[in-house]
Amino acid sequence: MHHVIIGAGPAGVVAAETLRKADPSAKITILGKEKEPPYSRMAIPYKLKGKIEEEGMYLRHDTEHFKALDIDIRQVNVDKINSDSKTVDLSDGSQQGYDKLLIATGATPLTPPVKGMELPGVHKSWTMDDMRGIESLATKGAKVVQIGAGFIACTNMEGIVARGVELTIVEMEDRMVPRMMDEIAGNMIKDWCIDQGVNVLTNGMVTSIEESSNGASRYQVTVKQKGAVAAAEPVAEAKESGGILSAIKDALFGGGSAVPETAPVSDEVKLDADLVIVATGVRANTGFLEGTDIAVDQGILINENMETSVADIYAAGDCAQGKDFSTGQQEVHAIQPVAVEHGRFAAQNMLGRSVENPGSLNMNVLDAVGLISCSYGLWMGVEGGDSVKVVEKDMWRYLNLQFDGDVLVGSTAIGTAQHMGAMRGLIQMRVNLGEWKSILMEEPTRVMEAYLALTQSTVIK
């Protein structure tokens, strides 16, 4: 038998480990098209921080890692299925059969349209190249433009501003992590990152990056403003809430208490820029499917057993559009826990085992700068479900209980750890809460009690 996996990510990993683990005599093949070893882009920020060398971010260290369990490595991208022959077209004009095939293409980038994206200091954040080019760029004292709040661009946020940069991120919504966050904690992570010296713009749209001229930094980019921002507060009571009243000022008037009280905000911000990131979301890998009978949506649609249309292809990761475990419908999830998951349970199915997937729960954990936060499930709540909220921006704490009858649905936490693990569990685990209903509600924080209690048969004190 051999299995041959398009894709050397944490998925296409995964899947081959768990092949081999369970048929020793199987060929296994993965066809990589990056130069480097199998690596995780989670490990970007580390790498930025100076914490870890390049060989850090491998996903195994041991460089003999997949000599030893027998598994091909080929460097090389794959242009065409075909799936009546059982072959694969590739970039170096060969072909390679298989019995088994698992498409683990991941995600690439998304580019805004917008003028200027092929400058050469303009980067995004996904690959090793990506990377280096922002190490070269994101020195002491450069200033940096962020075009993106979401997951990603948070995640490599700390990276970037531990290089000792003047970071200005720009998101279009109102918040930042809007994908993942609702209004209140979105606001919160942003006035968190003001409060640690990033400049913040929602509301904004990036409309051109152009050279400079006025000799001060490298680029020069401009940002449109949604609406118009009220001036009518005081200079120093903006500054001194930390909002972004006062970072708009800041970026157009240079600060200070020269700016009047009612001073007019432009509509339009220009912003100087060294370095211009660009994290503004992902699409799944399928371009190359075009033409065969593999089913597309947003992603490559997969029943429970990770199988796609067309028989003996699977496919596992953030090109998969699989069940949700919240609503039962197919989504993407383009995150690595589910990256993994996805790996393991395709195996099991390539080897003939039918094991079903029951959905995987859609889940973020952020270190924004150092402000922890969760979303878990239907963070956003139901329709006619019950909701409970603990607001204490003081402390940068938040914690939102999302309920479906007396089973907990979905979460927010900020700033509260303790909490993130019970909350996964009891989504999860789809507890009937009883009487612990009413116990969250008047007492969210009491949410690792009700778990132990749950799932230990703790007395209820």
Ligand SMILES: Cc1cc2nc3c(=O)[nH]c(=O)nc-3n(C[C@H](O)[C@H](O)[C@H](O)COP(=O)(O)OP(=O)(O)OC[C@H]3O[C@@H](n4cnc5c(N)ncnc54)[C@H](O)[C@@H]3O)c2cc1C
The other form holds:
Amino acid sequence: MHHVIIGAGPAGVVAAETLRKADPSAKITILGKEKEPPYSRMAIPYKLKGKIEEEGMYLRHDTEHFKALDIDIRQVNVDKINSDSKTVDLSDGSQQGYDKLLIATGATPLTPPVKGMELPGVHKSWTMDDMRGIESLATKGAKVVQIGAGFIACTNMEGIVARGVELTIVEMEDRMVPRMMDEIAGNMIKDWCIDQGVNVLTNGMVTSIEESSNGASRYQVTVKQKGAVAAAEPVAEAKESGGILSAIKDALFGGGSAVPETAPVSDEVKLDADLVIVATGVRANTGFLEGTDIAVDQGILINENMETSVADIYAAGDCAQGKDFSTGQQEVHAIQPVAVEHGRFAAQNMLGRSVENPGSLNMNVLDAVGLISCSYGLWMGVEGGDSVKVVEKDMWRYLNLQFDGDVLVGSTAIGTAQHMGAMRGLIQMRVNLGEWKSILMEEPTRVMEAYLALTQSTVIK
Amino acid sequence: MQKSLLIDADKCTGCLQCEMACSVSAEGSFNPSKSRIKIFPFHDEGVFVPYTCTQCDEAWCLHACPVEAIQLNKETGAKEVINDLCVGCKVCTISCPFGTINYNADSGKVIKCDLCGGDPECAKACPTDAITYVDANWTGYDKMKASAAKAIPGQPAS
Ligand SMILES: Cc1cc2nc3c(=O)[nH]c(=O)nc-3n(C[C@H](O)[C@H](O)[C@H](O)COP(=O)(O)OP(=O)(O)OC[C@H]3O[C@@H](n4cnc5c(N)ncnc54)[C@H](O)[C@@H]3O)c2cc1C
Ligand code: SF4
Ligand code: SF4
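Next up, can you give the form predicted together with the named molecule of this protein, since the form predicted alone came first?
What follows is the whole complex; the chain from before opens it.
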């Protein structure tokens, strides 16, 4: 039996290891296009922060790990899958046969249709190479503009800010992390970031990046901002307070004290930048499947057995669109824990064991320059379900619980980093809260107590 | 046979000696907020519940870690955080369905029970034997672990 895996990220590597554990004699090959040993792209912010060296990003630290497991890793791109002959075409011109094939090709960051994306100081933050590019330009005092304030963009922010740069974030939506956090939470995170000295422009769309002639920086980034009038209001105060407000003012008006009090409010903002980081979302890597019968929607469609629409071909991780725990629908999750879960399920099914994936739970944890937040499952709630929230703006705390009947189905928490996992337990075990439902509706912060009382019934009657 | 912490909440008086002992041993200071074991008081019922990592077989924390910073100690069965490798991403803290691995903002890394390498301080400090370290398959956690294992996909750590 020859198992071939495309992609050497977490999904592919965990699948290979799971296969090996169950089948000591199978042939296992990973085909990955990147030149480094298998690494974790989500470790990029921590390398930027200086917490680790490049080796610290590796998925496995023992240099003999894959050799010892007899897992063959080849640095090569897969150009095409020929399911009829059960082969794949490789970038070195050769072909590779397979018995079972796993597609674990991950995703690629989007390139927004903006003038100047090809300039050398414009980087994504996705690969080891991207990271090196950012490292070389994000030096102390450098002016950095990051386009996008989604989840990955925000985790990345931690690494960039730690390098002592002047950071401006431009986000199209009205708040930060709009697809992970509700309005209250997204705005709380935004306010926090502004407090930490990050310049945040929401409702902003970058329209061009151009070489700068003003001498202040390498590039000039033009942003069209909806509702610039409202955003500009604090400028009057900025005269006295300086600090971040004047930074906003600088951002809005293109700089300094030269702006007269009566300056016409423009919805176009010019930002100085030595480095532009593009983090505007990702798309599943499925392009090379064109011309095959493998069904693709947002990602590669897979059933509960991780099978694609073509026999003996499976998919896992960021490239796959599989069952969601909360909705039962096929969704792209694109998070590390799900990539690993997928990899394991795929391997079990490739071994012919028919192990069904009960569905992956959406979960995220974010450290936005020191403010920790997390969200689980249906944080936006369900129709007809109850919900409760506590907002403590001055404490930078927020908790929102979403119920379906007496079952917790989603949550958002800011400012409490203790025992967060218990919410996963309650949601994924579909614990009937019973009388605890009404207690939590009154006092949602007692969620850990509810968890203990309900799951440790042996000790608490 | 590997040993486990056996928790008997009925015996716990809430004296917090375990939290003290744990924080001294693990952090070098009396700081219960950094303890790996926590006492949860249920005031209405007059019950105190000592609570910590069960070193569960599925080790969701270990598998979720993107940089192999949680590893199995084959001798004790503990899932240990390797500080030098931990980047502080917190993915493990939201993956453990028991909520027993936590972020420590001071160190920028996560903390969890490591069974003190096979000689847990909390058990030694507990004056009422509410926490003991025993050769036992049935530690009272089994029921809880089993229900999580059934609901949430996982795999053994070894
Ligand atoms: C900056 C950043 C921060 C992040 N933070 C978090 C976080 O805090 N929490 C979280 O849960 N997730 C986070 N993520 C997301 C997480 O990294 C991904 O979900 C995870 O890497 C997905 O793993 P994967 O194996 O599916 O894909 P990948 O890790 O992308 O691996 C896929 C591999 O396949 C290779 N490949 C693609 N096409 C081909 C081909 N045709 N031939 C050969 N090889 C190919 C790619 O080069 C790549 O190496 C973050 C990501 C980034 C970039
Ligand atoms: S921290 Fe949680 S997931 Fe990790 S071993 Fe302990 S109980 Fe299991
Ligand atoms: S916080 Fe540390 S131990 Fe936890 S997943 Fe991240 S790197 Fe691993």
